Every structure is written in structure tokens, then in C-alpha cells.
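So this first bit is one chain, no partners, the form predicted alone, shown in C-alpha cells.
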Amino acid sequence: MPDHSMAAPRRSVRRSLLLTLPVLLWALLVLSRIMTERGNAPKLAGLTTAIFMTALFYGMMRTYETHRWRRRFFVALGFLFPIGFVWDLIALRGSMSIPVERMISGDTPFCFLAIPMMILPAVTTGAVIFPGSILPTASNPHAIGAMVALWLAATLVMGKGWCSYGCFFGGIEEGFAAAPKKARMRKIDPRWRWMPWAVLAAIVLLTAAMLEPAYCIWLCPFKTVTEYPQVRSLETAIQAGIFLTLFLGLVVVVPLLSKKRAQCSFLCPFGAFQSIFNKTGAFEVRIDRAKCQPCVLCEKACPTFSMGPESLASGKTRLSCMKCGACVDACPRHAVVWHIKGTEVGAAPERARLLHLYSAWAFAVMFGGSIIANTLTKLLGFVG
């Protein structure tokens, strides 16, 4: 582990080099698709975006830090996914904005947010109330059965780190949070992380009532950079509206001033939801209390108020930690670690880091890097 009371420390080239190697063997795997297309854009991009992920993986095995490597990625999916995902839009439908005809078709890409209205309604009545297809389209291929397939198997492994290594939307905020280089905001009180949880209840009941998709319909920011109902009405000019100022607030102005991602603790359902399937990982961080003193460096460093006075005395992070790692490597004396459960605290937190980011990079490189190396793609292909 790493001794940051001391020179930062360094694993050595050659050992760092043959921790990443599957890592590199994966990324060229799994983007050889993209490489064996036509052209010299596919090509470009897809070893470009295995170079930067294989690279980044260095760094985490170099340094044995993890965040700042980490979040690198993440920011970049987060800011190239609604490039691509609009750019695909315009190309099949001419505009970003859905027409109500399109929804009620269900030729809608499908969007893991729904995930937590779509139980109760798909137990109680048989019904899917997302205006999707199940199985993939000519018009259409993001289908429900797939994306409900791929979240289910990367949130038994992750649980929250989902919300590190997979949201296409949580490096937008985590990109203006990590822009100032200090906070300006005063401490914002943490019980407005329960704000989630209360927001989960409100659009799973409503989603019941309702049959839509509540928060889709009225309260997701991400709307604004990816697709919208029409404005054709008062009502559809008033959710353009919820959507644009939530995103500006939120995603951009709040995370710029607090440097916390402010979306995804006061007002995602679906983070509150995946927080749940923390239970179910193999890996968390806890605090070795022997080893902390309370400098509360890691509670200011996390970037969801996952950490707070009764960590520190209990050990254990809160509910709705999502494992990027940033109060690990915050931490001076070691004593915030990676840990696999069932294990002794502390007994071999570097060993429950290489795991953890061996599965967690895995996701990473097959999810978000074949996001990033279709985007570069179609980059790269319009300014050649």
C-alpha cells in the first residue's frame, strides 16, 4: 500500500506493466469489432480508446491510486456518450426531441433510470410502462432486454459502483465537480442525501399510478442533453423547462461550487436504488479505526457524503458509497482501505483493490469504452 506520510510511492514498471497486460489484452478484445469495421475512423477509434483505457489502468497500478485515473474515464464518457447518442438520434429521426407517435410505437432507446419505476407495475399488472422495444430494432437498438441484462449482471458484481464505472451520465457532473480546484460553496448539510430515497418512493408510486415513467416524464435532467417529447403543448414546454433547469442546477452550477456530485446525491433514484445492491458486491471500503485519526479528509474528499462522523466510528462507509476510491487515496495514514467482505479489515487492502478494478475495468472497457470508440468514430469519420 502506499505511504503518502512519505514520497509518493511507485509500484515498479515492469510489475505495473504485468498487472495491465489483461487489461490490454481485454480492451483489444473486445473493441476488435469496432477496429475490424470499414474504414480508417473505426479503426482509429477503437485503438485510441484501448490505448486510453489500457493507460489509465497503468496509472492506477503505478501509483496505486485510484480515483483520479478513474475519473479521467469517466468524464469522458460522460461528456462523449450524448455526443454519440444525439448524433445517432439526428441521423435515424432528424431531431433530438421524441415525436409522441415514436413513444407510443415504442421506439424509444431505453434508459437504465427506468429500471427501479419498472418493477412494480411489471409484478403487479404484466406490464413494461417503459416506450421501448424489448429486443433491438432496425430504428431502435437500444432495447429494454439488453441494457436490463447488462445493468443485472455489472450490480451483483458492483452494487453502487455502478454509479464509477457505468452511469453515462454521472461523468458530466463529476467533470464540472472536478474543474474548480476548491470548493466555494459552505458545507451543504448532509441530510439532504435522503432527498434520493424519498424522490425513489414518490416516482415508483407515481410510475404505479400512472403507468409512464414518472421521472423520465417529469424530472430527469439528463434530458436535455439527450432526447425530449416535442414542445407542442403547455405541459411539454413546462417539462423542457424541469429539465433544462434541473440540469443547469444539478449537473453544472451546484458540482461547480461544492465540487460534489450534487445529481446523483440529492436527486437520482436510480443511485438510491442501485445503493441497495451493495449488500449483494464482494467488495467495500471501511476505515480501519486502529489506524484514523479523525482528520475527516476522506469525508471531504468523497464526492456523495457517503462518509461521515458515524463512519469514522463504526468503520464502515454509508449506504451509498459508489467505490471510486476517492476517500481511499485522500486518506494519509492508510487507514480508509479496500476490502472484501468476510475478510479481516486491513489484512490485504491492495489485493481487494487489484480485485475490485479488475471486474469494475472490465464493465468499464466493454461498456463505456465501446461508448467512447463509437463516438470517436463518428468524430473522427466527420472530419475526415
The other form holds:
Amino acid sequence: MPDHSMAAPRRSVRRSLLLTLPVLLWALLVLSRIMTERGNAPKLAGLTTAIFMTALFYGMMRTYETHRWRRRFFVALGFLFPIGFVWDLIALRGSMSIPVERMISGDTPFCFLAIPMMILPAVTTGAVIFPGSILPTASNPHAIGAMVALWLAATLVMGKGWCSYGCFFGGIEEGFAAAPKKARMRKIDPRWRWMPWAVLAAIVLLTAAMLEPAYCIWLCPFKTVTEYPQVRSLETAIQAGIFLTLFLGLVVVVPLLSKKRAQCSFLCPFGAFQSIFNKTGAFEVRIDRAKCQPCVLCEKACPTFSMGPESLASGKTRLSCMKCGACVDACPRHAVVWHIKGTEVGAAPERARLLHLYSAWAFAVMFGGSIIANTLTKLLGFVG
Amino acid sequence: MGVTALAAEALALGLSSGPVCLASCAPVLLPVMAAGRPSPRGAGAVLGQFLAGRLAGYLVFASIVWALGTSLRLDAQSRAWAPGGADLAIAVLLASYGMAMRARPLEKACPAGWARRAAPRYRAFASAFLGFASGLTLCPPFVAAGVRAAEAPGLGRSLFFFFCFFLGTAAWFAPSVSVALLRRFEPVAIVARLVLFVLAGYYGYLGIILLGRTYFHA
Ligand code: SF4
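I've shown you the form predicted alone. Could you give me the structure of the form predicted in complex with the partner chain?
Complete assembly follows, chain above in first position.
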């Protein structure tokens, strides 16, 4: 256990290495698929990724801190994912844009953001409203079935932790939010945090009414860095304009000014949907009220407005907490703690953190690590 | 065809296409219902108003078409003006409802006297206006009923057919009163108000595009 009287507690090197060993083995196992591909680039990319992920985990073990190490992985994932994705698109189609007819024929790679929209039409009409293919095909390896299964498995364990360890889009804005030293935009009405729920409700209703993925068609900022409908009419031009404005505003500018994950906090309907699974996940962040002297540093540190005055009063974060660990690391009194549901708050916070991290990092290595290694393979192959 | 057979056919058509009607109207009805955090009775009243407005929309549209001496022209282009206008109206009505709801705690501070007086009245009847506009959006089941009603001999029978069709679809709307169960969650009103604005943007865009297309293709 860390000594709370010390400024920066450190775990011994030996214990930290020992705790990190399972992660190294897991990373080598998972990434061996890439490392055994032909050529030097995959070997180097797989090995680099395995070392990167292991080193970050070691940092978490040694320093007892979570957020800053996780963030390095997450930002790398956020910036490398679009590169690899667009690379594949260019190789397959020669362009980032997709003509509507190819979209309708199911050539669109599936994205987990569409999951909440798919449920109602699937239940009521049996229709899968996303125009992707259920199983992988030669022209579309990112199929619906595999992505939904992966998302479900991760979600049941991590709840909204998906947004801190799995979402390859969140890393982009986390990168921009991390760039400035200080926030220039400090006054944001926290009531805006209800917006993702409103967007979720609106798109679920519209999707059921129109039987088309309303969010993907109208609001997804990440179309800007992945795949967008070919601009052939006023309508598609307006759509492209909306995507670009939302991307620049909520993923780049507001995070740079506020140090908050603005898109996650004020738009993302998937994040709102994912919050519901914080009720089912085993791990959570709690506030030990006996130790808390409301300095609100945790509130300021939280990138998603998941900590508010009522959290400090009740000892619980808001439902939108994505288990990033920023508040835990920021609290000088160690009053914000990791917690396993059903146990006493503050009884064994480091054990709770370790258990959470093993599951979250195992997923991060498998999902994000593979994405990072695949993109590195392409980049290394290109330069070498 | 006898009146009973006509009623039975219209009811059957309404009942079978009710889920589609509900899905089409839910984006307008549910947020309006939720924004006021009503009791089950209040939600029932909102639903009643909405349905009454919707029925009026159906009947008015059918009557206008008959009065013009034509049967319903159902090719996509010629009927786009009605849903285009209706979508635009829905957008304005949703946004003003959102503002009227927001105005409640700010009424004292509102400088425009007429707005202060109008807001509560509008809040009370907004669902009827929205129901009326929804009745004009010509959703697929409505078009199907329109085709059949147009074959009925005389305006009276045609309207009767629409009325029975409406009753069949209305049965599917009853469960929406369960929105009242959400009223114990305080943020529901905030979220519902935001939904009103998001949807106003969507319907506004849809209306402009539909009207634009009709205008440029005319
Ligand atoms: S409450 Fe803490 S763990 Fe949760 S999102 Fe905010 S900073 Fe991260």
C-alpha cells in the first residue's frame, strides 16, 4: 500500500516488475499474431507495441498512478487508429469518401457508435439498420458481428471504462485536452453534460422512425478522420459541413481551451448509452467522505464532468464516470479511491485498482494494442 | 361496400400499421410528453391532445384534397410540399415548446409581456398543434390509408375511413403514457428539453430540403 504521508509513493522495482509480468506475457501472446507475419515491419511493430504497453503498465504499478500512463496509450491509439484506417480505405478504394451505393451494399466498416441505434429497429422489425456486413468480407474486414461481440465482452467487465481504454476516437480529444498546461475556458455550464443523453434519445427515436442510422448520417464528428459519404449533392455537402464543424469544435478547439473531453461530455450518444453499463460493471470510483476535505481538485481534474458537488456529498461519481483515474490521482488526501462493488469503500483501494487494471489493460492490449501494432506495421513498411 | 365493412377494413389497416405510425410520431410525441414530467393522467391528457390534433390533421388534409376536386395525388414529388411544410412547422413548434418550457422559471424576468402570457397557453396546447402537424407529414401508413380512402364513394365515407384508420393506429399509442414513469428522475425534463431542440434542428433541415426539392423540381 502507498504511504499517504509521502508526496509521491513508489512501489519497489521488484514488486512492480512482478506485477507487470502477466501483462508482458499477455502482450507477447496477443501480439504474436502480428509478430509472426512475414517481414521485419510486423515483428518490429508488434514488439514495440508489446514493450510500450508493458512499460506503461509498469509505470502504473511503480507510481500508483493510473491516468497519466493510461493517457499515453489512449492518445497513441487515438492518433494511430485514423492513420491505419484511412490507409486501409485508400488501399481498398483509393479514397476516404464512400459513394452512397457502396454504403448501401454494406461496404461500410462497422463502428461501435452505431450500437445504441441498432437495438430498437432490430427488436421491433428484425432489421439491422447499419449498412455494414454482419460477417467480415474481403472488402470489409471490420464486420458488425465481431465488433458487437467485442464491445459486449468489454462492456460487461468495464462498464463505461470502454471510453477510457477502448474508444479509439476518445484518444484524439484526450490528446488535444492534454496539450495545454492550463485551461483557458473554465466556465462551462455543467448542465450541458445532459446533452449526450438528449442526442441519444433523439437518434434512437429518429432511427426507429426513419430506419437509418441517424447519428452516422448527421452528427458523427469522426467521419472527418475516417470515412465520409462522397459529396455529390447539397445534402452530402451539408452533412460534411456538420461533421467537420463538430470535429473542429468539440474534438479540437474546446478540448484545447478547456482541457475537457468535450465531444464525450457534450455530444457522444454512445458514451451516454455506455454509462448505463456502469451499473452492471464491478469496478467504480468512490469518494471516502471521511478523508475528503472538499478542495474540488478531483472535480477540476475530471475530463468529463463526472464529479460534481453532489458526488462529494454522496461519495459517488456521476453515472458518466469512465474510470480514467484522473480524479484518483489528483486527490492529495487519497480520498478518491478505486472500489469493487459490494466491498467497504476505502478498505483495499489498491487491490481494487489492480483488479480493474488487469481486466482493462488486458482488453487495451488486445484491442488497442492490435490497432497500434497494425498501424505501426504499415508505417514501418512504408518508411523501410 | 357497407359502412361496417369499410370501418372494419380501416380499423384493420390502422391496427396493422400502428407500430409504424407510433415510430413516426414518437420523436415528436415522447419528448413533448417527457419535458413536462407529467403524472400518468397528465401524460394521458398530452397524448389525447396529440391524437386529436393528429386526427384533425388527417381529416383536414383529406378534405382539402377532396375540396380541390382531385383524389390524393401520391407521387413523391407532388406530395412533398405537405410533409415539407409540416416538418418545418414541427421544427418551429418543437423549438418554441422547448423555449416555453424553459421560460417557466424565467417568466418574471421576461421583458416581453405577450411572451409571458403566451408561454403557459402554448405549453397547454402545444401537443395538439404538434399532433396536427404530424398528421400532415404523410407517413407511409397514412399514404396507404389515403389511397384506399380516395376510392371511397364521397367525402363523408372517405373521412369516415380515415377516422376508423386513426382509431386503429391510436391503440398503439396508449403505452406511450408510460413516459410518466420517468418523472421521478429529475434530469428527464432537462434532457427532454434538449431533445426538443435537437429534433427541431433535424425537422427544420428536413422541411427545408423537402420544400427545396419540390420547388426546384416544380
Ligand atoms: S470521476 Fe474520476 S475516474 Fe471518473 S471520469 Fe471523472 S476523473 Fe475519470
